[in-house]
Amino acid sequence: MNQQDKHLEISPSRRKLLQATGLAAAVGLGGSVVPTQSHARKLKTNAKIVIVGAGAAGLDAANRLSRGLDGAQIIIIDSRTEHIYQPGLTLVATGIWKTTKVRDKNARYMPNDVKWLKKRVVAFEPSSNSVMTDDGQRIIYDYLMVTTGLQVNYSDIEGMSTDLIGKLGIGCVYDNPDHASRTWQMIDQYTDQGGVGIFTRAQGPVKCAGAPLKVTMLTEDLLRRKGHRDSASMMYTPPAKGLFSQPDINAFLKEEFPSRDIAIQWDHPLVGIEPELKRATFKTPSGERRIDYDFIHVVPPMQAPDPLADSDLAWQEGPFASGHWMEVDKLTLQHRRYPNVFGSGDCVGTPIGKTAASVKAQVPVATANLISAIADEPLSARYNGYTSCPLITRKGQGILVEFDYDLNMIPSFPFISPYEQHWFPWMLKDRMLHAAYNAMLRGRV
């Protein structure tokens, strides 16, 4: 083993700590208020629900209404049956996972009595009570489950595309494992040469708002590591005056990044990128300005697929109305003007969320709703925005950050201050919440 990475190794007292805390308090305790269904049992009914999307968010709504429900026909739609381990690509993106780690299939966790339509929907239709296919197929539905996560819009950076994901010194960690492991290719390449490397971040809320911090600091950390960090200059290029929503953890880093001399030039948005040139536009605040780098991780803005985004789900007004998020009540989930239409994942438009760790508190919250809303019974679950980031700050360390829609840090482990960095959020990301996200797959946790 490196002799810098003895720190990692699981001793004996660090192991019995990491049983005894459990997988499934891994992914948080807190987060939902799901109160106990006065039908205790199954409910028979012979609703028909339509589930759109594959992802965590409509794997786990499956497997739940699969056991909660008696004689619904329940069906799935999408056309991918690879599934990624979304959170493990930060990892992947900075060479301590392998892309097979985040790989998996869908047809593992889809529920034998869950019919799964291999299709794209294409449209929304919800005062038909419909959805359309690629194939031109519309589907009827009694109620409806919104789940497709989010789309990531490179086009939105002038200049970039995914073909550029590798070359030319563009690293970014969105979307699946090639775009995670090519980034890897240029995050090594950098760490061993040098120069100025740009870490970006969109405007707009984005998958996992730690990512981009995480791959910033753990390229820090590799320079260090390598004994080349007098040869690369860094800057963290946010898109207004803030670092991260939580205000502890926001002030945290403003004197982190500082403190290990990457640079944080405040309102630089990402607008354009010139490949060959290796330049970087970003629209301020005095006006544009162009900055040359060696390395530049790019953040691309995110909205909800084009789909639900052109539909009557979205937002029409509101601070939620320019990425088109699904319009649902924050609390329970349900739709606000389409009561049998219900959302969890990336696709909705809440004050915090997009992570795996929301989907866990989301989804049961969701379902529950659902049930309640075919027994004709009040919609008593609740969804406090409960969020989780196992902050990474460099190899072997971070935060374990758990907050709600108040911003409120609501920590599932008393023994593990909020506040400081610690082994355990480490250990956390890197050994214990990917088995612990399979089983919120499967509807578990």
Second form
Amino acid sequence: MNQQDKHLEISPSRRKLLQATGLAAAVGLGGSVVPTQSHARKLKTNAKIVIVGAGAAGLDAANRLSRGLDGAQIIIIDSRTEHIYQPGLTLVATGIWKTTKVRDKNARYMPNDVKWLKKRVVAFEPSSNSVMTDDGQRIIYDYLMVTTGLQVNYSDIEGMSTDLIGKLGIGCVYDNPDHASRTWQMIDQYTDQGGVGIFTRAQGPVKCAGAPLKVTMLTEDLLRRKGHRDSASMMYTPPAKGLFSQPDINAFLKEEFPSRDIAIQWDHPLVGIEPELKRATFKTPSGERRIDYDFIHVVPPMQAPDPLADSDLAWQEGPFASGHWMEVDKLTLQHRRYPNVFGSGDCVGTPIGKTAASVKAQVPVATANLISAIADEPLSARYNGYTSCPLITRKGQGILVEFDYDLNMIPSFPFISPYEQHWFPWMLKDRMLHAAYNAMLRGRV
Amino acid sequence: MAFSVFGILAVIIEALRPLLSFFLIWLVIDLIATALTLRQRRFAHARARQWAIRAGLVFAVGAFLAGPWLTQANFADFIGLVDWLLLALMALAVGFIGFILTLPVVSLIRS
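Shown: the form predicted on its own; wanted: the form predicted in complex with its partner chain:
The next block holds the full complex; its first chain is the one shown before.
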């Protein structure tokens, strides 16, 4: 064990002692669904907290824990130094934003008192309260916050690889600005030349499930603006018989797509592409179907990152087991079997969309409950499943969709109908949500 | 999603972050102008208020007209009274900020 290991290692048996310390100076939690840590007294503790992942959820959690705790040793582990504003990737992929607008640096949001290990976690070992990094270091924690994000499985689609994005009519908005930018090259070309455009949607939970819909509608809008709509045939291929989880928006889209001459091919999960032939293969209930295309937007299946998926932290059974999502209580975001482990963001298996808005609502709950756990108090914060999607229907218009676990609409702005297209949600998406996101990274909203 | 004053302020600061240095410089100029005009007992005198109101109006009308363009949209994208009212409210807010920011300077210039 090297010196750094010694410094980082803390005996797991300390937890009871830490809880006792925490009790002596417990913060005034309780009352509201999410206690407002910003105004609460800091909890004195010498707990060692490890956050895995410095994406939106990880940075938000680091800032909140840093402000909510006094004396804690907080470590965040992530080798990535660049931060991507992922909600902006659809606008990059459709030529509305430049990539510079979505590129940022994690360092800008990292709290000073949080130790940042620029490494990758390759294994979670919750039974020994430790994680392993890619250089073989074992890091022991008292409490763990898992915010790894998710993994896009390009190889689940036969013939697909990231190298193909931006070539041979293939686009994919997910993962990074480079993919989005290369997708824009393909969409720009398609909207100039027309032809058959296929817009796919993977089976299972995906990051920002509205993105494939937005890419479809913005491409259609661009075809009209360029005067080439008549030369293009568009189809959307959902893997099942729904377009959106929220029933009212599902009904809206079922009318909107046909009204814009976008054919819906139900039960069409994409299973393969032949890039040179520009041919896609779908596994339909009546067997495999091949369709030739000029442009295809590929949305690969997604799952929890391999180290998390392969660990005991993943769901072992139930609807989230196939994606190996992290097993958390959907209300408290505490792990159901490891009470010193919490999670938030795309990696958790909860029955709601994986969006930045979900992160914004989850992290205050997960961090407040982690602090309660340190203080050995009941976990009082509850996540109601809030998620949001500014569903951009065309450049200049959108619908602000906000709903909860029960799929009930819970609009933040009661005067804006969540059932009608308006300029205001577009303005939010184009001008305000990035600012709200950055404030979230600092743990301020 | 619940809002807090603290959260709204945090979002506004993030939205203005690229322009913060500009606003800070303007604020310093305003503070100096305010201090000088207060010493002369000429702060916010009638003529200065008139000029500041005019400036505020220019800001408001400019924001109203440029609002859609700044969001890469146009007036054809406005649907229903809500969009127009929200744009008008935002223009009023910009106009008010313009009034507040110009008042100390015009108080000094027109004193």
